[in-house]
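For reference, the chain that follows is the form predicted on its own, supplied as structure tokens.
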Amino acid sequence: MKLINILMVLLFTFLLSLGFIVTASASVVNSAHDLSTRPGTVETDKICAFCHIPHHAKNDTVLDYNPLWSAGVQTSTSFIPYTSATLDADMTGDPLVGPSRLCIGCHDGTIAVDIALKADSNRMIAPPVRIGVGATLASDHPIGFDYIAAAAADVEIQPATTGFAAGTIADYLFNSGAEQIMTCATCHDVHEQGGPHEQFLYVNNTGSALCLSCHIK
């Protein structure tokens, strides 16, 4: 092989490792989502399979997002929601509607983190880390209402085609069909593909840079 031949091979090798490493420092492995890291853990050699399995994947009817879910399910749909005199969201609706379901199934201290794998059926999710709890989210920010619409009654709100992340807005609501809701997954991502940011944030929040994100203050 020509020495030019090796050069090239060499250098796309590296390339490819390097972008390998680069995706990697940003993935669920290692960050709080990584449930194979906890103290006292049985299944050390899985990471996925504590909320996702490939085969069998859990068919609750209460479920209208099921991403080969194999965790616990929130079943409820009946949570009590934020409200406010100043919120012009509609919020009669279920709001668990979406990927939020799946993330109170562990986050309201109800269902075992590790239930998938059969293990520790007392190991629930911190306190701190708790939303949620007692069926409530009177106290959190809304979710399960229909953006779009919301923006159109609150001049305050940004429209969904407004820049995010790495894309728009509305590229991080659940598509139920008829709306466009506003889900947990809209502001966090769970596998912290978009970088190391506190919480698991789409978006670094120094100086309310979420916060301002949807919200014209």
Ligand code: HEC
Second form
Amino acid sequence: MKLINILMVLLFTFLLSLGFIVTASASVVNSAHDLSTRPGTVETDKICAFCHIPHHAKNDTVLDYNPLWSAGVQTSTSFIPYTSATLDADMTGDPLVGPSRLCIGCHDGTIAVDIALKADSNRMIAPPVRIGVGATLASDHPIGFDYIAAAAADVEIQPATTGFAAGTIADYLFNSGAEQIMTCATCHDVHEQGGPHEQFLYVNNTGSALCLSCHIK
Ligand code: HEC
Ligand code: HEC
Ligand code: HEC
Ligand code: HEC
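Okay, that one was the form predicted on its own. Can I see the form predicted in complex with the ligand too?
And the full complex, kicking off with our chain again.
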């Protein structure tokens, strides 16, 4: 090893020991979902509270999944779903079943992201990255359908028993009665960013790896 290389290794080890080199954090803390760090926030010492609170959580009956929810709730059950002539999935249900409703509560831009913590008219604006604007998901990857039935009908879709992220695809589907629903939270991990995955994705999409986990193409 050349002297310069040895010096670089020593410098790297030294900086790492001092914490200058941040290794993959994989946490909601300091992620885009850490709203305590957003300019204009009133609540700078809490992170979870923007979405979950231990008491007095939202009790809207429209929430079929309610992890002690404190953030906005999109109550519409008639969002326009994706559709196409080649689709096998049954898209007749409410596309926001399960955790997707929680995401849309902030991401369609109609509800302030800090509604839980600031009860006046001067709330933080909705996220700059918006999905579901105008109550339509027609131009977004299909969600809200039974994955098992879709995979059975489409030979180019992997069965739910296929390996995916830290488990199988089935582990990332929302159990709704007899159906296992694909949702926003099938692809996205709302709590993780800054780790090995970008855009809160469970599987990094480099080389379209995320898409190829499910699509046989
Ligand atoms: C920006 C909103 C947001 C923030 C901030 C947030 N969560 Fe969540 N959390 C969600 C959503 C949405 C779900 C449902 C996601 C899903 O089903 O994958 C969830 C689900 C959960 C669950 C139940 C499912 C699971 O993954 O175990 C727990 C527990 C949880 N969050 C804890 C926390 C804690 C603790 C914090 C703070 C350190 C936190 N969350 C911060 C949005 C948030
Ligand atoms: C409490 C409000 C809130 C909830 C609930 C919420 N988000 Fe977000 N999300 C935000 C905000 C605000 C930003 C933009 C932060 C910024 O300005 O960088 C964001 C950013 C994102 C980004 C972009 C990250 C990046 O790297 O730029 C993705 C992807 C995302 N959210 C997905 C989701 C999904 C999926 C859910 C549900 C599982 C969800 N969010 C729930 C408020 C929310
Ligand atoms: C099939 C997987 C998949 C599903 C389902 C999915 N997303 Fe995404 N999402 C992605 C990928 C991949 C990206 C990154 C796109 C890029 O970088 O060009 C992304 C990006 C985003 C972004 C940030 C940038 C942008 O393109 O606007 C937001 C916000 C977001 N998704 C929210 C959502 C919400 C809310 C839902 C449910 C309504 C959802 N996603 C469902 C795969 C998915
Ligand atoms: C968790 C599994 C999963 C992931 C990840 C995923 N998809 Fe899908 N996708 C599906 C299923 C299931 C369908 C419905 C197939 C059907 O009904 O024939 C679908 C439908 C589609 C459709 C519509 C097909 C049609 O006939 O109209 C397209 C296009 C598509 N996905 C592209 C993508 C792309 C691009 C990515 C990566 C960004 C991706 N998908 C990631 C499971 C997934």
